[in-house]
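Presented below, as structure tokens, is a lone chain in the form predicted on its own.
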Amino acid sequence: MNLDFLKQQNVSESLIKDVDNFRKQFPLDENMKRRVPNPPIPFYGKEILEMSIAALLKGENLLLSGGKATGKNILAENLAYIFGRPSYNISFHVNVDSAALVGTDTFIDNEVRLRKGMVTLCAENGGLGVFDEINMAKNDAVSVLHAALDYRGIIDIPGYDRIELHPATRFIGTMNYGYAGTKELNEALVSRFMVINMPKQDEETVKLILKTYFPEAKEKALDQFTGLFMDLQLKAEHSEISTKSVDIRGMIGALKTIQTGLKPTSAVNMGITNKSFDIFEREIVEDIVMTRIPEDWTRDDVF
């Protein structure tokens, strides 16, 4: 994948050339290049990766909110391959804490040392550092990140030395808002990123991915599948169903283990429709599958 996919959006010639022009201004040292993500599908979505782009080339991070099946971490992967960048990838949970994130005491050679984290040696290496579910992080983790992520650009490790961020350090945060665990990031925290709300994916979008994974489908399948994911996003934004089964990941794997053999019910069972654990849940899934899958296909109904 190369950047011929911005010009095929369209995406403005100016910001492409921006874009190489960074490239060249912060070459990338020979043993961070296994780093950079190659993302398996190009992200499309013109408006959105102009507004990325822009916000990257002025030094500002970003922050993506949205759903489910939005793109955000496709997003992240491309922004990292577009601009050339290694990646460090931290994602959120209970224990992850401050010394996880910028560096903990560890003893080598009879003598302790600092052992660095990924927000240190993203920021040493001028990478593109991606917090996973950023409202689920405790407190006193994100705490530790202000000073990397305003004017400042630096990172103070209590009894070591101050790290200034390479200049092409860059952050992204996702969130997906409502989901358990999560909690409002607090406005000191938001004030240091530019947020960008991830759409739904629309019917266009999504079966230009699935065509991407597998240009060998036949046309009348891919109309299918894609019309399978939408009918599940109305449902789910209508609160008919949860956002379980509304899964572009699932129907990816689904169409893979379709590709062994697997026959097509039965791989969406596992992809999309047993993803809902409530039985009542499960059987609304059940009869949207039913009516764009039908139980007669084989695999040579779709590849």
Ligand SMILES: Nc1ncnc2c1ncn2[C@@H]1O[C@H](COP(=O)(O)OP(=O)(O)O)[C@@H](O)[C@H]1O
Second form
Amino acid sequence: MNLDFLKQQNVSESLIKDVDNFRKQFPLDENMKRRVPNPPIPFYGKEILEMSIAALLKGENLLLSGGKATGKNILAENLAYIFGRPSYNISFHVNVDSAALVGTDTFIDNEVRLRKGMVTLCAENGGLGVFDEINMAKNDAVSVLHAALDYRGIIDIPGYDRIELHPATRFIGTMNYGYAGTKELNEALVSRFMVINMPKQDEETVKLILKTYFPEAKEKALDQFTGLFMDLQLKAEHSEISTKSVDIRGMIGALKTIQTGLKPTSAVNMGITNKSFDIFEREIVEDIVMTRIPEDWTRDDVF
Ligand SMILES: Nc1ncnc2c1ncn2[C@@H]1O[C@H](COP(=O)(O)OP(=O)(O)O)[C@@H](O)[C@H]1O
Ligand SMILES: [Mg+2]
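What would the structure be for the form predicted together with the ligand, rather than the form predicted on its own?
Next comes the full complex, and the chain you just saw is listed first.
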């Protein structure tokens, strides 16, 4: 992948030029190059790309909010790639405490030393830190980040020095609002981010995503899979089904297993239909699937 995909999507020339300048301003150490992700797919969505690039250029942090599989993580990966920065993935779950983020005491050669946490490593190397599912974390775990996320740009490690963020450091939080186990983010934290609401997928984007992952698939089959996704999304919007089966990740998984020779309907059962555990809902999903993916289809109808 190179940066041509930005031009192809008509991302503003001046933003692309500014990205170029940013990369010149912050050349990357040789030993950091392997930490720069090489995304499997470009992020599709000009407006979202422009918003996020503009915010990061100006030193802002980003909070990506949206439903599952709306491309939050793939966008974060793309941004690290675009800016040419190492990426640090920091998963948030209920047991993450502030020490796990910034660093903990550890014994090395019979001495107590600091084992640096991901946030500290990210800050030292001017990385892009991705706080994945940030709203799963306890607020007090996150409060240690406040000074890192605002104009102060520092991390205070209790018992050790405070470190200053490398000027290329940025953070991106992702969140899936309202899911089980999520917490309301406190306002003080949210105010340290620019927020992007990830849009639901449109037909063109879904087709493009499937085509990028499966360039060898038959056009007509991809149209049916795209149609299936749009049908399910519409039913979910009308509250006839939940969003469980509206899952582009599951659709990609189904197509992969079809490549191995599995019958398309079985593959779609695993990737899509069976994600609804409620039998009534599953029947509705099965009906929708039947109209799109004929029972007698084989691998050759798809690839
Ligand atoms: N706009 C998009 N551009 C490219 N790929 C996308 C986009 N939206 C979703 N995807 C694809 O959907 C899948 C799930 O994306 P991911 O970033 O993991 O979602 P999230 O983190 O929002 O749950 C990935 O395979 C990704 O490539
Ligand atoms: Mg994700």
